[in-house]
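Only one chain is given next, in structure tokens, and it is the form predicted on its own.
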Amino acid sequence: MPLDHAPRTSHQTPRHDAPLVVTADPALRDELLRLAAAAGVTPEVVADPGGALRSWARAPVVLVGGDLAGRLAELGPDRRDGVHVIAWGATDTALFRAGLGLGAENVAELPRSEGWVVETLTDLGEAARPRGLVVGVVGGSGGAGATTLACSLGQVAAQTGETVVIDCDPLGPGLDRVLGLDRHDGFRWDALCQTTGRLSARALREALPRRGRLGVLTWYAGTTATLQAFAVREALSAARRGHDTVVVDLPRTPDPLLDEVVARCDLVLVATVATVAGVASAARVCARHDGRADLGLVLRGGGLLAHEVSRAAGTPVLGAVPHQRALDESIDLGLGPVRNPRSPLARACADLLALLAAPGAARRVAA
């Protein structure tokens, strides 16, 4: 095996960026390589359970092989997350017992769990990169353009970095026809609530249809499927650790289920034409969501003045969208509504991702 490549046994100095394998068992030990190689991480090596304590603390993820998992477990090592038991084949009620003893998130038999644990062994990629921001966005009143305002948020964001759009609106005309990604192949909801277990970030991204940096998650045209709680949960947590931004589209329908989403949003933006209905509808989504979110009013047209408008919805306003000539005529083509980097709209929503990206941003919405 190349010097490059080798895995680092236990007399070598540990990195705290490497996974750390526990197993005296040969095949073992391989197939972990193996696993961890498809992953691109290099992982420490240890034999024997007491020299695993060395490194138990700083590693990002601990794999126990089945055949120490018992005398590891009867060291009583300090309880810490990201351990996992790895056994080959059946499992039996002594390593769950050894398990649990290791305060171990799961036991996982190979190969059946090769893929998960390939899938983990990726994410460790992805622990460099900041967790990515979640902007929710949510039509504070009837025609302010909320999903057109997400799709721009995600075109313009995915400029400088991964971006993704989730559309959490089942009744809305579907974000992948807005930004013109309707006839790329990928996973939609519709696929990824049949799924269960861990979702990776790397394999969430490569997944969802996309046009450069940008992928979206929605439905299939005509579907009537709803969102599931683990698949949602799951796919933001996916999303946030992979990319740079997340844009989640929300609908106005009140859902146990949205509240939790909009709860996991670090801002939440609420468009709103500056009318009085307008402000007066706004303010009433803008009560719903208090206390689960930071709110930020986006004002679409013209009409009342900010200031006004902050003052009766009791939201500050974070900014405002102007009318987009041919708009219409632009997602028909298939372009996505920033049709061009330097329209009015796109530098509108680069003051907006710019301010919400700055340091402390979220208790500057808050004051």
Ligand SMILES: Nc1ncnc2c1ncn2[C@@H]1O[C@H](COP(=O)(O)OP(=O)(O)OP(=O)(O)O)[C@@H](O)[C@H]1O
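Whichever C-alpha set is largest while still superposing within 1.5 Å between the two forms counts as the rigid core. These figures come from a predicted structure and were not determined experimentally. Residue numbers count along the first chain shown, from 1. First, how it differs from the form predicted in complex with this ligand.
- Once both forms are overlaid on the rigid core, the distance between the two CA positions of Pro251 between these two forms is under 2 angstroms.
- Gly334 is not among the residues whose C-alpha shifts by 2 Å or more between these two forms once the rigid core is aligned; its shift stays under 2 Å.
- Once the cores line up, the CA of Gly319 ends up less than 2 angstroms apart between these two forms.
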Second form
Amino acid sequence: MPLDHAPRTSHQTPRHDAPLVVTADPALRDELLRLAAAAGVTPEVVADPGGALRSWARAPVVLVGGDLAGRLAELGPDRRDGVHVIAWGATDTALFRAGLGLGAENVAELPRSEGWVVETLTDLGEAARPRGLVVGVVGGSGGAGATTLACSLGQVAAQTGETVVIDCDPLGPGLDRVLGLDRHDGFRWDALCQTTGRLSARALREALPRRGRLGVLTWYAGTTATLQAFAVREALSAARRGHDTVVVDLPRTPDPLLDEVVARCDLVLVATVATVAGVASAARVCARHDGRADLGLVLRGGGLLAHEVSRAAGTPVLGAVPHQRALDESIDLGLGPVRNPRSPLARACADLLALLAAPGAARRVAA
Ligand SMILES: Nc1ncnc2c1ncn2[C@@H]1O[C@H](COP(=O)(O)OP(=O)(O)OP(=O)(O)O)[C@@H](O)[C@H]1O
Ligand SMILES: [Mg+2]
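If the one shown is the form predicted on its own, what is the structure of the form predicted in complex with this ligand?
What follows is the entire complex, opening with the chain shown before.
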């Protein structure tokens, strides 16, 4: 079987993050290299059990071929996490005994476990990436501009890094529609809520409707929009591992699952209309989420001074979004709220993102 790239052999200096493959079976080696290439990682391949011990403790994951599992177990390597025995075809009792001796997490058969091997190695590649920033956006009052702010932040963040906007508002317009991605194929919540099991960061990123570096997770139009705790946890976790920025559009309705989502956000922006009534309402929203996440207000409209609003709501004002002319037209045309990357709205979002990228932003502004 042709190889996508040359294997790294034991005489080369291995990278510290390279998974270790221990096998002397050329067919198994080539197959594991093919799966590793699909996952975007290059393993170190060792064909003798003694040589495997040198990289044993250092490798983030060890895939031990069924051909060498017994001999390696006899050498009694130290117990460690992330050891898997991989064999061709059906496994037998001797192989399970060897797996036990190695402290392996499982004994997997190829080709049946191909998908699992790729997922395991993919997440390894993703682990090297710094975890993404998760920003929640909630309206301080109805129609305050939360959805518009979430989508605008997503569009601007996607200019510089992998970004996903996650729709958690079952009664909203559907963020694919707001961003002009409603005709794009890809995973929606509808399908994710049917799946079980671990979601790899790359699988989610590649499955979502996307334009350039901007992806969206929402529901199909016309379906009953519901969220399931399992799907939400998996999606948020995979989104954070696979993107630089994750923006979540949160509804205002109280819901324990959404409280959990808020708690997973690094920071929650409360879109606030800068009027006395708008601030009073935003103060209630802040009180509900107080202690669950760092909070910051984003003002819309210029009726009040930022420091007065901060004091009244007990939450720092992190920025303001200007009124964007022809916003609805831009959305209707499928261009999203940020039609022009140099518009005042785009600049306001870029300023907010720069502020949020600094850790502890809300607390610092509050001080
Ligand atoms: N920065 C802005 N400039 C101009 N219009 C805006 C701006 N932000 C929001 N709007 C308009 O305000 C209306 C409500 O916006 P949006 O749907 O974003 O609010 P929301 O807080 O998400 O509302 P809901 O409470 O329904 O979730 C929309 O018609 C939108 O076009
Ligand atoms: Mg909304």
